[in-house]
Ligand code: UTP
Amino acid sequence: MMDLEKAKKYLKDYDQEQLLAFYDELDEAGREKLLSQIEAVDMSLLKLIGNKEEITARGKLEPIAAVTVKEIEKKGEVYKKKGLEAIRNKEVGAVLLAGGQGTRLGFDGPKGTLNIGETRELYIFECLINNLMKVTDEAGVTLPLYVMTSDKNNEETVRFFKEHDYFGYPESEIYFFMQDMAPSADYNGKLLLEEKDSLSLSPNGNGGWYASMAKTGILNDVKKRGIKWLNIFAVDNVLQQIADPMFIGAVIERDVVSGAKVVRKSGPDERVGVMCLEDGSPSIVEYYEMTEEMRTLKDADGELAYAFGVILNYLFRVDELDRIVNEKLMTHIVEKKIPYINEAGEHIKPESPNGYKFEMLILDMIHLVKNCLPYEVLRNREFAPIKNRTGVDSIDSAKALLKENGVVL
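Taking the sequence provided, give its structure as one chain in the form predicted alone.
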């Protein structure tokens, strides 16, 4: 455990002495909490602030072919049979990324606890469990669901599942684990305090999910069960199909180590990350990284060459994850509105971005794996994200798509 004198020296080396500004006002528990957070913080992140352009430099980008809906229709039964076989052989697990809050939705709580029902209660978590149970009912077996939470929402998430009897899914098949946290810094590279005894910490992005499974010991359960495949998905897409047998079967049939569900872009200017090749390896390029030429490029059939947007639903082979787990993922520096306490100890809630958060993203894992199969799904059948309070990808748009797919709200 770091003591005060070690902390002073450590912080002086990095010009971060402001973190001890209120140390003398704290009780013993508060002092221990603050010192443990200081000891755990990764100061190397601060070096990234001055090298943002260098970090985000990309290699040679080229289009990548996807398994299209038409192709899937032709071989659907073959894919489904292989996928169901893997599920029945207990070779598949699912990982729900649920570390975030519903702040952007005007909701104070874990995003998955939001009620989107109209004539009845229907929670985001409930929608996802219902989608998973369609598969487990058909397969006749259950599969483990690993739920990644964060320090911000773990207790509330676990309690919510318990209060709702796990929405009918076996409690013994649901495991919770927390992702790592990362510090926040102002534009001058100074780390911020959230409270007098606490650094401003936030979940470190969805890219650290496998490392967090290993760190928390949850990965031991994956290995003990002999699971070969993990399906990773985000909390906010209420229509997505989880442990989809056809998706799993297609990846197995094509003998690749990973797959990514994708939807065909609605147009060249849709703001989504797009599957591509980067220096010959699978990758994902963000909308803002694409040139006008890339966005409008057509293939031989007159279709967009960079046509397939990712929806954060991936399948990874576990032995491939073991191979890449210790490789360094890119850290993204994101401008955010970060609440903090100022030099006078006053709580400040900024109305515009005031600093940086540091995040690792799962999309960067795609570039580390040997190969990845883009697998096209129909947008109005599997893509109803809830990211905004109103407008595009909002609560209202997701409700409309749920109704279109026969879900009673």
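Predicted model, so just to flag it, every value in this text is computed and none were measured. Positions refer to the first chain, counted from 1. What we label the rigid core is the largest C-alpha set whose atoms superpose within 1.5 Å from one form to the other. First, how it differs from the form predicted together with the ligand.
Core-superposed comparison between these two forms: CA of T103 displaced by 2 Å or more. If you fit the rigid core between these two forms, you'll see the Cα of R389 move by less than 2 angstroms. With a cut-off of 2 Å and the rigid core superposed, L402 has a Cα displacement that falls short of the cut-off between these two forms.
Alternate state requested, the form predicted together with the ligand (shown: the form predicted alone):
Below: the lone chain, stripped of partners and molecules.
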């Protein structure tokens, strides 16, 4: 391991000597912890800070055709049969992304443990398990659910599931694995300390989920079971349809390696990443990367050409994931509220963003896969994300949508 002298020199090279500010006050264990974190940190991330405004050059963008709701109405039964068959053949697993910190919500605890019930307890995790069980009840078989957590919330998440008897889902079908962490920096590019003996580390985004499955060994279970498809979804959409047989069936029927659930944009200016083709390969373009012309472009039917926003629900073929797992995803720099200790050693919990975190995003995986089928779903049936306390994508809006869909709160 790195000793103090080495660490000093190393940090001087990167202009990060503030990380040792409290070293003298630490006991032996604290010193070791700090030095090992310094050794593990990826300093190359710091280079990204200066380039924050630089948007990666895009290839040629074109609209992509989706399976629309209209088409699904016609072929839904065929898709459903195919999807159920794959589930019954034990070819499908699900991956719940629950490693995020949900800073916008500002809830103290893993987001999935939030109770949104009114007359009873109803937790976000419970909503998701209920949705999954609708499918497994119909199929007559269960499927494995892999839950990604982080060092920040793993213990609490695991305990919560256990305390609630896994909300009725078989314990033997639920697996937890942890994602990797990344450092945080202030606006001047100085890495932050969270404690005198530890760096401010936070989950490194949802893009590394498959690599983390491999690294933690959880992928062995996927392989042992002969799982061919993984359905990945976010924790915060309480109307999330998991292992949706029609979606799975459509992807299988079209003989593609992945699919993305999408909703039609509410209008040209909705701030959502949309699916498109980039140099002929599937891709997701962020709203701020789209020109006015692209945003308003119409197709032959007079509908928006770039119309389909992603909702973080994807299906991937496992052999395709294996093919791309070692490809490097770009790192995004995001401004966040980051608790830290200041020069005086005081804990500060900022009210507004005070620095950067580094994240890899799952949407960048879409450009790596051979093909991807956008699959349209109805927003008010399948999309009720809880990102904020109030307003858009909030607890309030999600509750209203749950009620609209007959869920008793």
